[in-house]
Amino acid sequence: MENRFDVIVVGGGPGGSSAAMYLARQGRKVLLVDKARFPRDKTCGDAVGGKALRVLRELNLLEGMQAVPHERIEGVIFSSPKGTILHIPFKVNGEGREAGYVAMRQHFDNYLFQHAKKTPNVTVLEEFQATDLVWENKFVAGIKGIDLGSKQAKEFKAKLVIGADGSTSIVATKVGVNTIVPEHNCIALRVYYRNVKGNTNNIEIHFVKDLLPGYFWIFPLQDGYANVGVGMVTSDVKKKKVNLQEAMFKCIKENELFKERFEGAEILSDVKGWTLPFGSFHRKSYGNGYILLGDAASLVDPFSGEGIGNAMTSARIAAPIIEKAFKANDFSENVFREYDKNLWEAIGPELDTSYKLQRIGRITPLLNFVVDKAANNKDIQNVISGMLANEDAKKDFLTPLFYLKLLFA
């Protein structure tokens, strides 16, 4: 294999595979490396939302998603700390909307990765562990690593290195920006079940009293499977000394909303944990010869915990800026600053709103009040449905007028 490319992408997940395809379609010679061999599992909530669907559509991959094992999602079910249940179907302009899918990452990521692998101009190297960066004149100029099969050290060079290698990104670490901020980082656990009773075409987010200020989720999957998990901000886990695994299983076994639903349900996997770097912390995502995408750039939604859509969006936004760099033959941070600007103009307001909603979620009486009111009022349900579908409207959650209207609803 040759050792010089236009772009090296480290990480073959949704952000990295999308970036490889976008850039290859622009005529760039891309090396895509990943430490795993696909298909491989990735610990995640498995939700594939609207922003991801946009990228799939642009890459002509949306129709093919029908062959990927998944569950179609049409709405969300919330519950308050006191146990009130609220069902919100997704709507846009009064019409029902398919908001996305829940698909196991071993299936979804492999679907994207295999398409990237077949794309002309893309060279793929699996089971390659990137361990360091190559530097030339204060510019990132390539990667060093180990072929995990042969155990041989290898080095590859490129004009640009893209770090799409997740929350523990070696690229972000080596350029010195992989700072973990406990107040803007989440610890999450996931376990797969089969035959959880009462699952529908809705994702479920439950604000359980014993897990506040975190939440418990049930996301339906194909063939009676379900992704079940919990998440809590890292600083709160440490401050409250919470054992998340114990708290999750206590919730499943003892909470009145769930104990009957999980009777007879079968656990299909080990409990796996991971960290989510929230986009409420604006990490520097570019520099001389490098760009960061997705979790490596700390782009996870602070309210929902969803990261796939923002990872794929960051790839979509980076591609035209990278093409500008090639045309100008300038790979300095001065050029890539535009990537950061465009990225945060696109997703920054949503991340800011989600962070404020996360903070509101810490206030138990307010959560109970909003869910109680909405559960008994169709007009309020329709308003919230519109907010969930429209990021500008979501900001209405944060205005005093919204809560004043609830008082008199």
Ligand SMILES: Cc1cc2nc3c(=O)[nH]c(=O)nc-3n(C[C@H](O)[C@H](O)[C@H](O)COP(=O)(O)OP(=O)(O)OC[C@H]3O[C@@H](n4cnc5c(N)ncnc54)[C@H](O)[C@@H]3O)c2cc1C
Contents of the next structure:
Amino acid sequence: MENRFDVIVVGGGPGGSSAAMYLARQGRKVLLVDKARFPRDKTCGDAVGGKALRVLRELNLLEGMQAVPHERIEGVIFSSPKGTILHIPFKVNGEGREAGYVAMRQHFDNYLFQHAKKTPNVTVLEEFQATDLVWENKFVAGIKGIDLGSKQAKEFKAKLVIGADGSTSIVATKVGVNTIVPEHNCIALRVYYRNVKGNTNNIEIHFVKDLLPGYFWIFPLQDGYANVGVGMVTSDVKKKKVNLQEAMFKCIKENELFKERFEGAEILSDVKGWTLPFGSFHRKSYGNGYILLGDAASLVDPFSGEGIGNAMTSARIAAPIIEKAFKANDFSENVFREYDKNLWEAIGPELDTSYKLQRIGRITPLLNFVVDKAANNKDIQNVISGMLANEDAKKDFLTPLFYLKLLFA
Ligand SMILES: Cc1cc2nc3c(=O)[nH]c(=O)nc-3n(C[C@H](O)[C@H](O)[C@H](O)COP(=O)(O)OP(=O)(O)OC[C@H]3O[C@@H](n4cnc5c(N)ncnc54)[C@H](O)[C@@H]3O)c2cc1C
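Next up, the form predicted in complex with the ligand, please; the one we just looked at was the form predicted on its own.
All chains and molecules follow, beginning with the one already shown.
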């Protein structure tokens, strides 16, 4: 196998696989490496939202999603700390935008990865763990790593290395930016169940008293499966000294909203935990000879915990800038700065709103008030539905006027 490529992508998750496909379409010779062999599991809530669907559409992969096991999502159910339930159907806009899916990552990521693998110009190496970077004249010029099968050390070179290797990114670590900021990081657990009663085509987000300021989720999957989990900001987990796993099972067994629903439900997996680096902290995502995507660039939404869409979006936004670098034969940070700028112009305002919402969500009486008011008023449900579908409108959640209106609703 040759050892020189235009671009090396480290990590074949949604960010890396999308990047490999975009770049190969631009005629670049890509090496895509992953330490796992696909299909592989990835600890996640498995919710695939609108931004991911946009990239799937651009890559001509949206139709094929129908063959990937999934549940189609049509709305969201919230519950307040005092137990009021609120159902908000998603607004599907005039362009016929799909509402979203819940698809196990072992299926969803495999779908993307296998498509990347069959794309002309993409060479794939599975079970290859990148362990270090190759540096030449202060530029990243390749990767070093180990073939996990043969235990052989190998080195590959390229004009550009893309770090799409998730929250423990070796690329981000080696360029010195993989710092964990506990206020901008989340710990989350996930377990698969079957036969949870009362599941519908809605994702469920429950602001349970004992789990605040985090939330408990139930996301329905195909054939009676469900992804169940809990997440909390890392600094809160430390401050409250909470054992998330115990707190989650206590909620499942004792909370009035859930104990009957989980009676007779079957646990199908271990409880797995992982971290989510929030985009409320702007990590520098570029430098001489490298750029970072997705979790490696710390792009997870700090309110919803969604990171798949932003990982794929970062690949979409990086692709034309990378093409500029090849045209100019300049792989310096002067060129890649534009990627960071474009990325943050596109997703920064939303991340900012989500961070503020996360802070507001810590005020328990306010959560009770909003959910109570909305649960009894169709007009407010419509307004919230519109707000969830539209980034600008979401900012209304942050204005005093919104709460004033609720007072008189
Ligand atoms: C419990 C939990 C629930 C979540 N729920 C949701 C949700 O419902 N919806 C949502 O949108 N997001 C959710 N997220 C966030 C989402 O999982 C991530 O944001 C998303 O996976 C980021 O994609 P990525 O491509 O950047 O990285 P990843 O999906 O993490 O992919 C990184 C890839 O890099 C590979 N890799 C890592 N290190 C190396 C190395 N050294 N060498 C070679 N390969 C390497 C890994 O094997 C992996 O395949 C959740 C996260 C957690 C932890």
